[in-house]
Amino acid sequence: MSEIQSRKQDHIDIVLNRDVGFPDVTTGFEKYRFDHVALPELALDDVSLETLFLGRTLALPFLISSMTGGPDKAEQINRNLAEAAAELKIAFAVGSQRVALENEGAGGLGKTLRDLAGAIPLIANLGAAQIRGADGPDLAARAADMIGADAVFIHLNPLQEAVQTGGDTDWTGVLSAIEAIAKSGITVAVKEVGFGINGRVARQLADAGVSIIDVAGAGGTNWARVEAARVKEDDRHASIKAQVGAAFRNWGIPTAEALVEAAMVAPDATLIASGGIRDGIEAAMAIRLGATLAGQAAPALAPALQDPEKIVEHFTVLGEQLRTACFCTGSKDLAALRTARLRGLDAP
């Protein structure tokens, strides 16, 4: 097992079994509240949750967000997620394909994934530090072709890399590399990993040709804490890194704040809200604040290790919570939900 494969397997075990959230930072969605409509004048069963994403109609506005997987778990996770996403008719973004590109489709990240996923939107994934240099567009094209993807996520994780032993910490030229991939004709999506994208960066990405932005804000999994949890006590250098990472336990932009900023400065971009979204009501609020999709990763991880039916059940519950939120705001569909009234002086 390579060091990268070992690290990714550690990530799964830590996220499942340790508290690696933000001690004192929330997603920010609790600052908003829908105005309850006691006379909705519509039938619950008539509420439509369909939305268009990457040219395909989704039954629910959800994204199974990028997860990582060790060598003995990745194939099972990806197979289960693809089958569930196809049944649910929701979007699916795979975890980093770095290892898969080096090992010709390892971890279930090969052509069979598209067969399992059917016609749903499928998004490939590369790290920002990987795509620097002249071969960035070729690498992105290979990642997309490997799984028959509709777009490629470039994930931004500077803090995680900074506190990771052996992390990629030279980020010069990343924005120009993203722009080069977009100019090559590939549909580019960009996401953080849980510390948020601010308005200035969202505008830079939109100007560079990025059409999809996942703000992936603070309030869910804190990857600085995940990396700190990997450190062995007898590894002095790694211990120093862990102590550095521990200081960032509350670092980041809350998801709701990042979403509102991005919606203001990049109105033509398709926005995804992820980072600590717990239920269908918060998904509804994310859509109200400007998102096209709500993404989840960590909450779907345990079901992904079981079977597709558990994943289907998980997102079905989220969907029914979202449908009920639409019903109780008098919103017949997601377009109406985007204009639902919010209570409070600071409501947008």
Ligand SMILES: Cc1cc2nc3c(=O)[nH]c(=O)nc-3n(C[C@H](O)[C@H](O)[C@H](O)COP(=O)(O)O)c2cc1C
Given for the second form:
Number of protein chains: 4
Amino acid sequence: MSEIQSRKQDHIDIVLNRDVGFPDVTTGFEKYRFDHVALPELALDDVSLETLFLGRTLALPFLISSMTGGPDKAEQINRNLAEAAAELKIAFAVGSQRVALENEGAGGLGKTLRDLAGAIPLIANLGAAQIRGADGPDLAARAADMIGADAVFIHLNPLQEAVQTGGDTDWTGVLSAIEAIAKSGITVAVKEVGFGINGRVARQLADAGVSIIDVAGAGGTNWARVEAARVKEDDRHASIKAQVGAAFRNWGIPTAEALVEAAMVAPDATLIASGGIRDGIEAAMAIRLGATLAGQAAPALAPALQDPEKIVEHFTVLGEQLRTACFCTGSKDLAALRTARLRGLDAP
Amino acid sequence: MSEIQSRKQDHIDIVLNRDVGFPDVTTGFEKYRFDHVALPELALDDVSLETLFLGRTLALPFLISSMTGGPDKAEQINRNLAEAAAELKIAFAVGSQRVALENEGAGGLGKTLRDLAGAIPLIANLGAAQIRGADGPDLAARAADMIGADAVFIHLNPLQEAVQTGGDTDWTGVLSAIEAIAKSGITVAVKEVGFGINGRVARQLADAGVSIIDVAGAGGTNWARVEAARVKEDDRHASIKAQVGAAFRNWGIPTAEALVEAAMVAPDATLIASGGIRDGIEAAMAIRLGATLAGQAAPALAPALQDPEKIVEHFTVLGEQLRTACFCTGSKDLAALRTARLRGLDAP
Amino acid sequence: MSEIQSRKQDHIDIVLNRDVGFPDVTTGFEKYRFDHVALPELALDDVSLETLFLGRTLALPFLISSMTGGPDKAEQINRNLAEAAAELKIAFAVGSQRVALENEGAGGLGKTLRDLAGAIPLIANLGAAQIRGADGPDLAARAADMIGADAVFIHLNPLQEAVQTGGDTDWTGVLSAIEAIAKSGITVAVKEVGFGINGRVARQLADAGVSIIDVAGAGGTNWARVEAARVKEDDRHASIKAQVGAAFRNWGIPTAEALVEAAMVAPDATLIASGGIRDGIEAAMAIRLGATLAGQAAPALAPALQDPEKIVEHFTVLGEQLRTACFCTGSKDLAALRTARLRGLDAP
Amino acid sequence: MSEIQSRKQDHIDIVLNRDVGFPDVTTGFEKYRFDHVALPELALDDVSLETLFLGRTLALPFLISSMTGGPDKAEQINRNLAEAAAELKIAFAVGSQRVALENEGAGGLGKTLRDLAGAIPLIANLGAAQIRGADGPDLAARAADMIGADAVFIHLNPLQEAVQTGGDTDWTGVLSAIEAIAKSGITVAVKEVGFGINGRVARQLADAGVSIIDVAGAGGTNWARVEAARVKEDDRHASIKAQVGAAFRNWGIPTAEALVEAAMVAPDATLIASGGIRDGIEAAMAIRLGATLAGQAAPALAPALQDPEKIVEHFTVLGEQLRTACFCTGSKDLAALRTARLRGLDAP
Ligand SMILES: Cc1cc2nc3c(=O)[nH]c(=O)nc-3n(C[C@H](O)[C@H](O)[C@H](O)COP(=O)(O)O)c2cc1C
Ligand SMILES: Cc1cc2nc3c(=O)[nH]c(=O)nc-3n(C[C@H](O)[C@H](O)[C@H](O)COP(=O)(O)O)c2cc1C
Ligand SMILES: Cc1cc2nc3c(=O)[nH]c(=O)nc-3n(C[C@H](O)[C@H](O)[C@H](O)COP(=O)(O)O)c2cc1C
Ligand SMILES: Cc1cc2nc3c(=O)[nH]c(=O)nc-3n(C[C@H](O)[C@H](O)[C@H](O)COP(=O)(O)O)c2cc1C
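The form predicted in complex with the ligand is what I need now, so please give it after the form predicted on its own.
Now the full complex is given, and it begins with the chain already shown.
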């Protein structure tokens, strides 16, 4: 097992079994409250949750967020997720294709994925560090082709790289690399991994031709803590890295705040909210605040390790929560939800 | 026992024995504080708590809020409550008459109720789903006649219906159904069941001819959690509903906030505050903020299962707390209480 | 033992042994912070805490607040407190003289008290209920003469009376009774017993000729809970009173807030702050916010039951805390302390 | 062992083993949050943390804050700290030289210290009480010469002195004594020991010719509690002092607040932030808010008792945390960090 593959395996174990959230940072969604409408003048069953994304119609405005699965389980996870996404008619973003690109579609990241996924939006995934340099657009094209993707996610994870031994810590030229890929005609999506994209970066990305931004904010999985949890304490250098990572346990922009800021400065971008979204009510808030889709990674991991049915059930619950939130705010569809009254509890 | 009757029985058991409140939502009354008046210039015994409601004079400004009692206990509960209300001279609203209408006054909801209740205001009860369609006014008239009621409560509980298996989830036409009943000459009261009526709905109701609005806000019993607690986990569909319901554990408009909003937008309606009111001091706050009556359901349930004396003692305590609050704010009656200084603790 | 005497005995036991504070109300002093001055340019020993009160010079700006001691211990308590106050040169207010007036100075409330107290300010004590009617001024004069007092405290305790069986609950005419005493030439002081005097009452009192106001606010001993704790649950009437009292566990105006309001509306009155003052830093805050003296009752009770030395030590600690607060704010005396920077932590 | 030496030994034991922090006061840094920058456009390794201090270039903007070590351990501690500081290229301030001045450089505070420290900035230390009077400048010169220091810290600790038996409590003339030293040509630095320097004092110091101010605010070690913890309860006088000290457990100006105020009123002074700084992110905030260096004492004590390597590791971690904070705010050096977006969480 290569170092990078063993890392991915560790990630899954840590996310499933350890407390690696943000101790004192929340997503910010708990600072909002929908105004309950006791007279919805709707039938619950008539509420439509359909949405258009990447030119395809989704039944529910959800994204299964990028997760790499490690050497043993990646193939099964990706197969399960693709099948479930197809059945649910929701979007599916695969995890980093770095290993797969070097191993011809290993981990289930080959042509069969699109077959399993049917007509749903499929998004490829590359790290910022990989696309720097002249062959960025080429690599992105290969990643997309490999799985028949509609777009390519570039993930920005400077903190995660900084606190891991051997991480990619040269982040010069990333913006122009992104721009080059967008110019090459590929639909580019950009995401963080849980520390959020601030307004200024969102604006830079939109200006560089990025059409989809997933703010991936703080309040869910904290990747500095995940990396710190991997460290064997006897290695001095690694132990320093771990102590550095631990200090960042409360770093990052809460998801709701990042979303509000991005909606303000990048009104033309398609926004996705992810990072700690817990249920369909918070998904409803995200949509109300400007998101087109709400994404989840960690909460979908346990079901993904089981079978497609578990994943379908997981997102069905989320969908019914969202539908009920629409119903109880008198919103017949997501466009109506965007005008529902949402009160900020902090405001005087 | 029919499905609906076994549900009612479950409700009572769950409300009495399980924690089904709102984990992080409060009524909002704790954000207020009366200004203590050390020189009341009153005699405690001279404080009058009398109020006029539905043309009848109450000794205390309280409402026993609607509760259905299930097949076994309904008759006893209703008898106990009617007798106690008569002795206390407070208003009494019966629980849903849906079953009783089909079973000729079963559960103590027949003509004898008025005999027991004497001259106090008595309010019938129907769900929004039942009154839709042409026979709404007729049904409301029958419900009122059945028990000799002064008015009919229509309860709006879209969330409770949405999270229960087989709930009534078509809420189209409810407003016009309410309007039709009001036009037919029946005094119409409308209430939620614990998620609150917001300002916009309060205004719609007033415009439709509703004369009494019970905001029935959040902070007391949470009916999404009550319904979720009923679910046997082995039924997949029901288990999804239960997970939906659980997500709504903090949904709803705090009672005090709903009341303040309703008082602002529907100044001519007679307002009732219920939902989590704990004692006579909170009842005093409700009256200060615009309510004519304060209502309680769940806190009156245990006494109601015992005997009229227990109910009388329960509301006597509430009354003495209210009287003492009047005394210590220098208010000789409820009109004076409405001008007492009440400080919002949030305000700077 | 008369009913009233057994009540007083109970009070002492309850205050010493049970938790009868305010669960969710604080004095409000914790919302302030003195600005530390690292360069005081003073000698600690040169800080003067002297103050003029009732024409006499105190070494420390403290008042031992009124406490009645019950049949067995009153005499000893009063003797201990008088001796200690004389040694400390602080003011001493005796507890209610209601029983003593009927029993010719029982409980140590006779002429010897002034002998023990020496030249310190001594304040008599009567309840509002007793002074109503034509003989109020006469009673007040007798209470003062009995112990050679410099002034008479009238305590206003409407809530305490309202929640106790057989309490005095006719509070009409109290203000004019107070005015009559003031007109008769007696120096009148007025206090609450722990629920606070609000701005409006403070103004009324000042207008009626009251020269000293002790706001005796919420945050320390809660007398509604003390009375509720006395109740034997088997008496139905008493049990109702106890449930009424329990509801008032968070009633009242926080001491610091009452003080700030009184200072604003009654700038000419001599103000005393009492009710939950814990240490010399809070005493310093009280003085900074407008008080001439800071008073304590419950914290002085345990030492008072022992011997004068314990009381002297208790107030010596308080005095040294106050002196150190003056030193660390660069205040050479209490006049300087009144201009020290005190920051309200709530203010933005 | 002299009384003063046994006190110093106690201090070390208490700081290491007892909870002597501020129960309800925090440094205030937790009220801020850096805006995460997902696109830093930097290489982590290119981030420069160099800073100029006292004419010497530091590799990291840190100060080992003054600590006296007691009779047994002082020499070892000072040697360890000097060696580590030299290796780390950070500034080092020795503890009080009061004893060393009387004992010719005892405790490792002689000429060899500068040899160990190499080219790093070294700061001498005297208490305010010692420099009063005509020989202040002479004493300061001797303290500096003794160890080859670049500057002399005068520590202002009026509260610590006030709550200890036999403390120096005459603080008249301290400011002019400081001014005299500055006028004599010595570079004067002034610090508190954990209760903070407020804006007014900072301005006075700057006007008196002080060029370096360490605000040494509240939120870390509380010296009133440390002194209170030393007391043997059987000595009445000492027991009173201990009770005085305990009341000051929440006294003082939070470090971040003191810093912001000093930066505002004394813009020309070189500011150091110390008092409860926990990690490199809080150090980054301090620098962002106006500090040139961030200082730590108590957190460095345990490593200092071991060996130079432990100290090097401790500050290396702090440095890497700071470097990562620069990286994730897109700041290539400390000048850039000073313009990074830092959000105050309290602000609306
Ligand atoms: C097991 C796991 C693996 C992940 N791998 C990737 C990845 O390869 N690429 C990526 O962009 N994000 C990856 N992420 C981050 C997620 O896409 C997401 O941004 C983040 O976890 C926040 O969302 P959450 O709170 O719903 O988990 C991974 C997350 C998890 C839990
Ligand atoms: C056992 C029980 C049964 C109830 N049944 C009804 C009902 O049939 N109709 C109705 O309008 N509300 C019903 N309610 C809701 C109450 O009337 C009330 O609105 C709600 O419980 C909030 O008030 P509370 O916090 O004082 O309980 C019921 C409540 C309880 C506790
Ligand atoms: C044991 C005890 C007896 C008291 N008796 C009287 C009294 O007779 N008259 C009175 O005006 N206040 C009386 N008080 C009230 C106190 O004077 C004071 O206003 C109140 O306790 C709040 O101050 P504290 O928080 O320092 O106790 C009594 C208090 C205590 C603890
Ligand atoms: C063991 C110890 C000894 C100290 N001795 C001194 C001293 O001699 N002179 C001085 O100015 N400050 C002294 N201090 C105070 C520190 O320099 C510093 O201002 C304070 O502890 C706050 O910083 P911290 O929270 O990082 O500990 C001492 C601190 C400690 C922990």
